[in-house]
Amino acid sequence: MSNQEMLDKLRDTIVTQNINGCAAATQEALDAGMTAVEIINDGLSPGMKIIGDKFEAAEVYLPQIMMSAKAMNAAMEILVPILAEEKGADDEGVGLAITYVQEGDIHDIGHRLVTTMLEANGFKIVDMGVDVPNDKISEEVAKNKGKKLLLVGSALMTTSMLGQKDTVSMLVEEGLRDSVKIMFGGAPVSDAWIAEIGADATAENAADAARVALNLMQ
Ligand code: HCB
């Protein structure tokens, strides 16, 4: 099977909610020499995009999306340890990344991928998980003030994305804005939004997030 055929197969297992098939196709692609990043960016993520579009068009409903997410997670069980190996973790740490998903939002697949890629690129991680309110975020920033600090927030919904603006405002009000770099991401986040709310950067995917994060730490 060619690499393209394998990527198509990975994509289709997500779209058809084939949990066992997705794990098997992931292992098959790894055995054929594909990297974890290729499998995620060119196979699995396009599948999630298609199922998201179908949901928007009312062609599929929430149970199907949940099964697609389960298929993606089955693949991630295999890929997350490999991602760390592909990059080679650095004990020194290039900075401390506080990662979380904004309040009201429980979409954690992208958040977990970004967190893993940052860890694999030498960041120490404080993973605050999903549905995190702004006061908890500023508490964590205050606790780590003085370190090389990066705030990494995800929001997958236009509603939760609005909370990112409040995060920045709260850090400004509490005199903490200058002690942390801020990278926000998730499908609705754009460069224009980042500029509007006074954050530092966004990134399209987990590999890009690692590159941007390292640049921000320099
Ligand atoms: Co969900 N959902 N969902 N959902 N969902 C979305 C996000 C919609 C866009 C679907 C749609 O309508 N087209 C939509 C949001 C609409 C909007 O606001 N514009 C939506 C909705 C409405 C909802 C509910 C409200 C549905 C309902 O209950 N009626 C509900 C909300 C629950 C809540 O959060 N309170 C809901 C629930 C669900 C689940 C539970 C069924 C499931 C989540 C499972 C889980 O995460 N454990 C789910 C899923 C899977 C999706 C879609 C289909 C895929 C999201 C995903 O995992 N993508 C999504 C449609 C879509 O996005 N096209 C849909 C794959 C990952 C790899 O991509 O974008 O998350 P990512 O992350 C990337 C990238 O953004 C970047 O790197 C990541 C890795 O490459 N990145 C960063 C992410 N964070 C970053 C941070 C940085 O600093 C830098 C880069």
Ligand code: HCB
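Predicted model, so just to flag it, every value in this text is computed and none were measured. Residue numbers count along the first chain shown, from 1. In this text, the rigid core denotes the largest set of C-alpha atoms whose superposition between the two forms falls within 1.5 Å. Compared with the form predicted on its own:
- Once both forms are overlaid on the rigid core, the distance between the two CA positions of residue 63 between the two forms is 2 angstroms or more.
- The rigid-core alignment places the CA of residue 37 2 Å or more apart between the two forms.
- In a rigid-core overlay of the protein, residue 130 has its C-alpha displaced by under 2 Å between the two forms.
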Contents of the next structure:
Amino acid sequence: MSNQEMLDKLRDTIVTQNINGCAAATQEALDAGMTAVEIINDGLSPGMKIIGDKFEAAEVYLPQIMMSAKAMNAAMEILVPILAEEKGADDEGVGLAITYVQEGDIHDIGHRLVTTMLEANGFKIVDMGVDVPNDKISEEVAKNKGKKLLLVGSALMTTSMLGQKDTVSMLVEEGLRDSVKIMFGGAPVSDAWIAEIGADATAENAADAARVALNLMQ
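The structure above corresponds to the form predicted in complex with the ligand; please provide the structure of the form predicted on its own.
Just the single chain follows, nothing else.
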């Protein structure tokens, strides 16, 4: 089987939510001499992009998205230790992403998908979970100041979205704003909102979030 055929197989296991098949195809690609980065960027990520596009087009629904994410996670369990070896234990990859769901919100499906996609594209992750208050966010940013830092916050409700403005304001007040790129997402978040509150970017879906995040780090 050629490398391209193996990459296509990896992609298809994501699209078809084949968890065991994805893990097996990942190991098969590694055994054939492919790098973890190649497997992620050229096999797994295109699969997540396809499933994300299908979700946006209402061709698949949340259960399918979550099963594809589980397939991705099965592959990442194999690849994360190898990525560390390939990049060096102290390498922070393309950047360190602090991900969380805003205080007052416990909707974490989008958050988990975005976190998975960022990790798949080379980010090291600090996942703070759901219902995270702004003081905890600023503490985490301060602790990692000086690194290639990306803050990724999610809010699915208009009420919790308002907390994103407070997040930016707090980082400004504490002199941390210039040390971090800020990306916010969630159903009510728009480009106009991002511009109004002084954040850096938003994205339409998890696959697009990875692309936007990589561009911010450049």
